[in-house]
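In structure tokens, the next block holds one chain alone, the form predicted alone.
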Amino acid sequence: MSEHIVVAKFGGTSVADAAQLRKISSIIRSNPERRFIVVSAPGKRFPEDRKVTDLLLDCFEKASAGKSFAEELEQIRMRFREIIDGLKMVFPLNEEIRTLEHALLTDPQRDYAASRGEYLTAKIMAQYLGFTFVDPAWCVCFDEDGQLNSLMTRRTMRASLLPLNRAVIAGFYGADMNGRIHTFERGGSDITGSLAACAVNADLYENWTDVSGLYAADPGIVEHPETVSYMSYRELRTLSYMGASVLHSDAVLSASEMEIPINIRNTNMPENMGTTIMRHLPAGVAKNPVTGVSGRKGMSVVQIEKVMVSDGSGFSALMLDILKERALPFEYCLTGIDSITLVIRSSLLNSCKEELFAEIRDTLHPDFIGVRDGLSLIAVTGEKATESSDANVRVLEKLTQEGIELVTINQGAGKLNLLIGVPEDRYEDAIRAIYEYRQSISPRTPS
């Protein structure tokens, strides 16, 4: 039998120190079989401290407007001695940290500078571990316009990775064929661990952070909440899409392609399971009918009426025409027979409203055309729904009865998936409501 494989990827708070590096070492030692680690770059050691990444963020912004960074660049060398001397390290940092100085005179790059937290980490992590440590710039491969090239990436990572007993990967960004880095979005090291674990065909991939799993709502809005033991990928993906923020939802595709095992982890209560997504669930698992529940404030709904609308017009692909050539993303569009209802954030309908509602009575002649602002957007989802398929309809019931107005509904067949808008002012009355019903179905055993 092959062994198995484990990618261990942690995040910002997980090496924001010694202490917490020390944790991870312990972490790893205590299971052979992770074998591939990839960590963040150094997070906040306390609410009032600065993420490393930010203080790059400003060297670099500094540099470009020919300011010293001088004292940035300090506050950045003494964060990874304090680590270096923490663990009783040698390792050449004052190589490194003129290194990163020069290139910030000489040609600064912001992903150059923005990636060097990540660099630094990695090295002194595979030094402390003793493992060897492998830098995305030779096998993350991006195109020259800062697009991840996925094909290349998996063959280049499984090539570099397949032959080392043990490594430690550098996350959030790589490389293009010159050589000039670029970087993920903010939480980039997920889609780094993803990557890995799919290059490498990973038993599991572990998401080591500062929190016991997946919480089924926001803990800033209830108290307490349950943390799922068991997910699937489409119910994390909607989750994380709509505000839950433990793990970037592009590395669940990845994942959820390979369909290799997440497990949600923390780093500071490692005895705890946390949460594990996969494709299905384990054989005799009682699940809730609804998984949880997650939302976002700030947004618009636009009316659009015109008799027959959807008597084979044209009309509503000529609305989404209007919005694909704007590069206006929204939420969801609901077709009726003499309407469209559009959800879109209001920061982005906003900057674009009066022109877009021009161009829209322009081109398409409405009988009528509103928005109301002020809305949210909450989603319910589960997986195991069309077990109790009334779900849906108790969700909408105590909505009702808690006297939340509904201001639009999305069901999608089959499972429920709901998509709810109702006014922000009641978004987290809502949120409440939602998850006290969750939890009145709640099964015996834990989700």
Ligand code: ASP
Given for the second form:
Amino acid sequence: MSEHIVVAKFGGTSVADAAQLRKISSIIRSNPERRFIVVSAPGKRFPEDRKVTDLLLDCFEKASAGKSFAEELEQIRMRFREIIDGLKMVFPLNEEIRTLEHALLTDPQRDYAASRGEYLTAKIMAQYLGFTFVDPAWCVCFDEDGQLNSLMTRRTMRASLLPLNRAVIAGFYGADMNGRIHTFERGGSDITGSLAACAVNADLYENWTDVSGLYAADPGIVEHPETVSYMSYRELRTLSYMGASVLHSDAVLSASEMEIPINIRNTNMPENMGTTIMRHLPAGVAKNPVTGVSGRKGMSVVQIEKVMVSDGSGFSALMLDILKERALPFEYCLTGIDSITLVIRSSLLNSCKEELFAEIRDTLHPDFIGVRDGLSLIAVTGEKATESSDANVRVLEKLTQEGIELVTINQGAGKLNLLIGVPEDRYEDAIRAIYEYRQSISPRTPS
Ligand code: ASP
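Can you swap the form predicted alone for the form predicted together with aspartic acid?
The complete assembly is shown below, putting the previous chain first.
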């Protein structure tokens, strides 16, 4: 048996129907290192389609309201029937559906219902591939309050998986000591994949989806943006935070702790190597100082002025305490000589603006406090290739040339991110301009 271990997770569109399952089995079979497979529940086959998890949640809602859920249950049964027949398998589907129906009628539980898509997909896939089926209820350990118990999960998963030659594990859920099922957040099969990769200390965690990796910019704004071949965990976290998400952020966190490289791949284009996320770039790979550009609209900038804010009297600390007491998150805070600038999501700020400003006035007696809405925040992300990289300066120059107002600018000494606040109505122009600059400095790929 190969020494290398690859954990491969396949998302909803990769298991959406029999044709997709056939594709993924040839992907799995083409590399014997792919020993541990994690699957989501069948996702959408076309835009108006419904995800099996959504149908299951509908069943739960109706069951708990005492209404009939027969129609939704039948749709779920049909989805799996198509898969089983398409794969020419014999599988006790009706029995499984009856078990689910009985549970919904007698004791409807949200997480149990939501988890059945992954459960059935993994069981079918394991049988189809001739792998062992692993129910995460045995090895993904939750506490009774629904929080993941990471330590116990790592130990139990390791003990369950390593002795197996090959296995298919259902994503998205686990169970507590009483056997009660708990799910992660939506999209949480990524987390199961990452937990499995950490538990077996995998050499690689592959995340198969319907895009060939991470784009350097939002394809809804920039036409055919480039896919980034390599990026660091830190870069991925920033890009995902700012909205460019293909992978659940908790999944990135655990893989990065163990330094397990993550490879985002496209089930429909397996020949494309996608994006690999790791701590350091492999030797010899030329890197663009700007890895990607992402952003969010709906931001407000709060400006608080007071003579000698930075004189050590604790003005900034008191200001941040006020935000902490209100559990009000902010995107960033800049302190200057006579002022503090806070960037906060407008929706969060608007829900408490009057009381917040009153409290700041009463406690800190600022000379001025004001807010400007209608901003977007843009992150220009890149572990800068050289310390002397002037990419961030050039980005600002480019935006200025385009006549885009730079409302706030924030660059930490680490230079990982340049955060720029620009008016919302110039957001798309700014993203396009920065992407254009990125392409103009693209290192040539060695021929
Ligand atoms: N099936 C779940 C969802 O639709 C989990 C996942 O796909 O990762 O959110």
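Positions refer to the first chain, counted from 1. Predicted model only: the values in this text are computed from it and were never measured. Here, rigid core means the biggest group of C-alpha atoms that superpose within 1.5 Å across both forms.
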property	result
After fitting the core, Q75 CA displacement of 2 Å or more between these two forms	no
Rigid core superposition, I404 Cα moves 2 angstroms or more between these two forms	yes
Rigid core superposed: R180 CA moves 2 Å or more between these two forms	no
